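Take a look at this single chain in structure tokens; it is the form predicted on its own.
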Amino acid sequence: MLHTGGTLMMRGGDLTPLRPDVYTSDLLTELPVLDRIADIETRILFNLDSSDMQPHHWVELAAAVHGALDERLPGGGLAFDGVVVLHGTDTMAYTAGALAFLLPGLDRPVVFTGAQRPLAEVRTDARSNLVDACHLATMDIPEVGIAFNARLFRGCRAKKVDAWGLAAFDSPTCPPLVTLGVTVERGAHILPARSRAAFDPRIEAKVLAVRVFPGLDPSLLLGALRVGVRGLLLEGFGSGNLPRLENSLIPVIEAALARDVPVVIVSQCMRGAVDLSRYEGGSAAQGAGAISAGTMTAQAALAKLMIALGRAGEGRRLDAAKRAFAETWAGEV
């Protein structure tokens, strides 16, 4: 169990802001039932509100997971059947998506979980989420997932959809990998185990994500290109449509490609997919060289773009992004 912070272990409440608390590994005192699920070893990586998580934290966490999955017992057997990551909910989907891409050779489960209310409170979802996550981490589910409210979502297809309800996460374009009820219902789409692969930490964080809106001034994006943005993610309307008349974004795409800066388009909608051929604005964007992210969430597309650019050589960013978004790395489309 790798601890990174988040509401689950915070203190505070109605009169004071929630803040990271001093973490202890004595979870069994609060939840002795965990001892009936597995022999759990806890390690502290960070103790952060997840709004303070940065891409370099993703890489450090991925390296820790990769290293744990490579550990062996004195007799030669695997040290761990799975990994649970305690993480704040606000940016959990970003981190889970990044780890799905940073851990390509996954043969065991990596299960993220957190809570909407701290573990120390009487009425909390932390207990059930922790029990579920530990249970799921012992199963044959070789994916990065998010365990929340009795469901396990594919990490690179999930997003936070509710800041107040206990069903904080959903995966609108991909059914849950597992639903935990009276029985355990496994989805037929769980990925098979993959051969272990070398860890590649390269990532390029100089990426800009912009939600397109009526009145967006293209000069703002052109200014971002001038100051060194390496990749651009646009959240388009509907099926990826962009303005092409007044405040047209097509010249932005053309200027970006001239600088070897890829432009990836995702949809603002919860459901559906980007289809740049459907409307004139999307078709113009495609003609200018924009890349469709298909059914990908904005969170996963951003992480994939950063990782693809990190592995690209100078002058090859556009080609690297085109290849990356033409492939499926971890069931993200």
Ligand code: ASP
Second form
Amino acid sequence: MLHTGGTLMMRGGDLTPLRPDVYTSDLLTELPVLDRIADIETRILFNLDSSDMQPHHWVELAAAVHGALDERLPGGGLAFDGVVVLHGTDTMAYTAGALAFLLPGLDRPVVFTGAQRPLAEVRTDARSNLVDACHLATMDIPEVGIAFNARLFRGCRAKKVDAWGLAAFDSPTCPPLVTLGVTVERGAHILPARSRAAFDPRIEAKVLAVRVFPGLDPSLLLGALRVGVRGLLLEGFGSGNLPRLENSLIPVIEAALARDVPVVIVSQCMRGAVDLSRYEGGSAAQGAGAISAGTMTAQAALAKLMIALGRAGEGRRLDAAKRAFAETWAGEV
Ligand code: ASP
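What I would like now is the form predicted together with the named molecule, since the data block earlier showed the form predicted on its own; can you produce it?
Expanding to the full complex; the earlier chain stays at the top.
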């Protein structure tokens, strides 16, 4: 169990430093049943409100998961059957998406969870989420998932959809991987185990994500290109539409491409997909060279773009992004 922070272990709203020994005993005192699910080793990586997670934290976390999955017992057997990541809910979908792409060769589960109310409170969702996450991490589910409110969502398809309710996550264009009711319902779309790949820590954080809105002044985006943006993610209207008459964003796409800056388009909608050929605004964007992210969430598309650009050499960013978004790395489309 890797701890990164969030509400789950907060006390009195405080993010105080944690010590592994205190942490583990607190966890088992609050929730002794965890001992019956698995032998759990806890490691504290960070203690952050997830609003403070940065792309370099994703890479550090992915490296820790990758390393743990390689660990062996003295007898030679694998040290861990699965990994649970405790994480704040606010940016959990970004981190889970990034980990899905940073750990392409996965043969065991990596289960994120968190809570809307701290574990130490009487009325909390932390207990059930922790039990579910630990249970799911012992199963044959070689995916990065988010366990929340009795469901396991594919990490690179999930979104935080509720700031107050306990059903805080959903994956609107992908059924849950697992539904935990009276029985355990496994989705037929759970990916098969993939052979472990070498870990690649490269990531390019100079990416700008902009939700398009009526009145967006294109010169703001042109200014961003001038100060060194390496990739642009536009959240378009509906099926990926952009303005093309007044305040047209088409010249922004052209200027970006001229600087080897890829432009990726996701939809602002919860459901459905980007289809740039449907309307003139989308098709002008496509004609100018924008890349459709299909059904991908903005969170997953942002992480994928950062990772693809991190791996691209100078002058090869457009090619790298085009290739990355034409491929499926972890069931993200
Ligand atoms: N602000 C908190 C965080 O994301 C919220 C939570 O954990 O649910 O870290």
